[in-house]
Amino acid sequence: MELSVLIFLGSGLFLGWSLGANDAANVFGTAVGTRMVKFSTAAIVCSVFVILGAVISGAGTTETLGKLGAINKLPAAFMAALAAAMTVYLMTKRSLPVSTSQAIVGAIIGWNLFSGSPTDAQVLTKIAITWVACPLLAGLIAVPLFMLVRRILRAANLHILRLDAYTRFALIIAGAMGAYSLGANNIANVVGVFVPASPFTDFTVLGWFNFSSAQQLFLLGALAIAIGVFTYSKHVMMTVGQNLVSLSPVAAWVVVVSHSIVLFVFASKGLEALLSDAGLPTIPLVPVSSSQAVVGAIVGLGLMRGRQSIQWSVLGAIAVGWVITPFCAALIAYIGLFVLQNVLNLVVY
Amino acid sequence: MSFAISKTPSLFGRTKELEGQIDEFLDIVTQTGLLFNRAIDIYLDKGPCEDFEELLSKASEVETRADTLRRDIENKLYVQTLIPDLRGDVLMLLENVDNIINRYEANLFRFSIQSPDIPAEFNQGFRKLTEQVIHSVESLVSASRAFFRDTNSVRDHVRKVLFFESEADRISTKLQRKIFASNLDLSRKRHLQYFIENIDEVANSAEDVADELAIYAIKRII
């Protein structure tokens, strides 16, 4: 593979990097924090299940990117990729919640406007609808979630460590869960780009197993998630851990529980064939935000409670990154595709 | 056809390990309530006597083993990292429930050391106060057994225990008032006001504690 592919591709891996790091929290972040897994098995089940997701179920939501706008040169792909990451890292920095997925659609249209390609408005109305529906969903879902395990509890009178015992097992099975529809949602973002202009070609492995360069892409895109998973994820994961101690170990499996099957739902190929086939409505396969999704089933389970703290300024906080994120990544990829395509005389449409 | 049945994870072995020492722990409170009730009888009967001191020695043999037992329990609880959200509450029950065990040892020390004389119109007054006491602690161990196994059944347990410590305080007053209407010189009159304060306190430490048992199973509930 050339050199320069590699560094093509390297906007998508530090994406990849800073989603491992930052989402990998969402998934094992409380369990961690509360000392109620040790980092090393998070880790470890944290990246294995990312990259299972990834290369398994990851195309569904890359699909849906591809319709929004199909970036086909490298250098452009790379561009959309760092305008995403700068994005993020911009927004991190001002403590403002910002969400890959966000950034990556916001680049994806200003690639669009640079090319002068159209943007489907119904794919992204489409998007747009999933993005609010994301943190809903997930509270729909924790609420009645949290009812059932509390009855179950109730009647099954366990011992204060038993309990905790099937706890840690039912957080790290949780966490596998979260891993894997995070690696099957969000590989899109970190690598979905750079599929219609992928280096890669498909080879098959013993005969049987077709590895697409897609998938080989994912992996890729996957191992980076895992490094950052590795090496910067576990500062985040103490922080969310104290942030969220008001939540018990049992509220919290609830909410990476809620917050895995929203991203699983919103990923599964498999799910929508089965509505389909159902003759029901299918749901749009679509990166969504994992930290709203937290959000939504941590907000869902303070409301059932009846607390009328909620926060408001973090929910408005959120509306405010649903537009602001993709406008600014937009920009930013707009301009980058200026400079690569008159500054440094790279072919970028 | 038969199955082997897989061994057990080692953390669902630990888990069993600990459950079955807490429940020794608890049954040690309870098994020196038994031997305390024994004891304050046969002195109300004998006075300082061999069997009295024997009874004694046993309630120490069980408050030691109490302690050793409540030491490794912490001491698993924090190695293992084990209930890290009630670890505080469950390590400041077992202490405050041992406490109630010493009390209950100090209790019979201070019959063997200070022999006090006891006159027989006040035997049954001692006995009732004894039987309150220990109802009392009783309660306070189904309370401490609830918490671990069926907190919002704690809440009837510490009722108990707060019945139980008026009835001792209530005894405890009355007895003092018939000793101090009596024609004890005052120097016995203290002495044996000084035991009865001693033996209700056991009560008054439960009920401290079913007060604290009170919030730690509010935070419990899921």
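Definition used throughout: the rigid core is the maximal C-alpha set that superposes within 1.5 Å between two forms. Numbering follows the first chain given and starts at 1. Worth saying up front: this structure is predicted, and the values here are computed from it rather than measured. What changes on going to the form predicted on its own:
With the core held fixed, the Cα of residue 300 is displaced between these two forms by less than 2 Å. Fitting the two forms on the rigid core leaves the C-alpha of residue 88 displaced by at least 2 angstroms between these two forms. Annotation for residue 184: C-alpha shift of 2 angstroms or more between these two forms, rigid core superposed.
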Given for the second form:
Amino acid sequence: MELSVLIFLGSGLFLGWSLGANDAANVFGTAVGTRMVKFSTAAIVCSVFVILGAVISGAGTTETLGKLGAINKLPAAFMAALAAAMTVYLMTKRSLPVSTSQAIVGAIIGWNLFSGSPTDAQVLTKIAITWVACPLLAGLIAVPLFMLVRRILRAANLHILRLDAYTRFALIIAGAMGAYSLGANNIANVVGVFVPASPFTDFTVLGWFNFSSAQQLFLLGALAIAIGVFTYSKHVMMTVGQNLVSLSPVAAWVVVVSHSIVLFVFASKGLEALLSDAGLPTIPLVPVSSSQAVVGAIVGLGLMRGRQSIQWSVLGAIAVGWVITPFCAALIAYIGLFVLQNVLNLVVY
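The structure above corresponds to the form predicted in complex with the partner chain; please provide the structure of the form predicted on its own.
Just this one chain is shown here; partners and other molecules are left out.
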């Protein structure tokens, strides 16, 4: 049984590699694209903090995604992860920033269609709406934040060399925080479906730290993410940080911070409770795409400077990638499940 779990886990590791290759652009693409941070530095910092975020804070799973469909067989979990990984890889080959969450949603729907399981239309609609709201909100946050930061810097009147040093440091800190969040929030998408069948056993490190089987699984997935960052993320980083809109270093920092704020807004139970207690409409706790948040913030700053500053052909290609991703993952998952069941005689539901 353990050997079969390890074999099936390969698709989760492939998904982790694909996530690292694609989503590293969300936290360091603007810094690398503006040449304020070297790619090697970004890759090291991103990899370290992705691993820390996954092992320390990666135990949770996304309830909203779980409501779409509960995959109840290991071969089906393998195919869902593989379908999502192949989709993200194909988009990465095109240097397009896409969302692992989008791919996972598509793969789950593919399993629902194949198994005859119902898809909660209300949950699916809520997720789809956030795919539109996320980049819009990021753009709306980025513009006033950039204006505020620019006013503060003008008042401070820093020497250009000191400003350059501060900006580089701020970009690395913001990227490290973003990478930690990436590991914590996305590791469940990579290996979460395998946690119930984990082949590892708990053990104690140095007599006081309990290293659970789930954390060992998260570490394995995080290492796959880190390898993806080092081996294949540079092309997507340049698309996000350089090809879409030419950004100043300060604007690059604003983009990363805006992206982090959006992720917090859609993930904070405290904010939801606060709005509810005040009698205000609550923001749904839905997993949103960090890729869409970053692109939305960049486009918002580009529109502030003028429509001509945006490479509309690049933006159009990115938008097409967003639309295609869930459909592509659903199709691959459906075909793959058919092969597993009818050719390899595996039980998938």
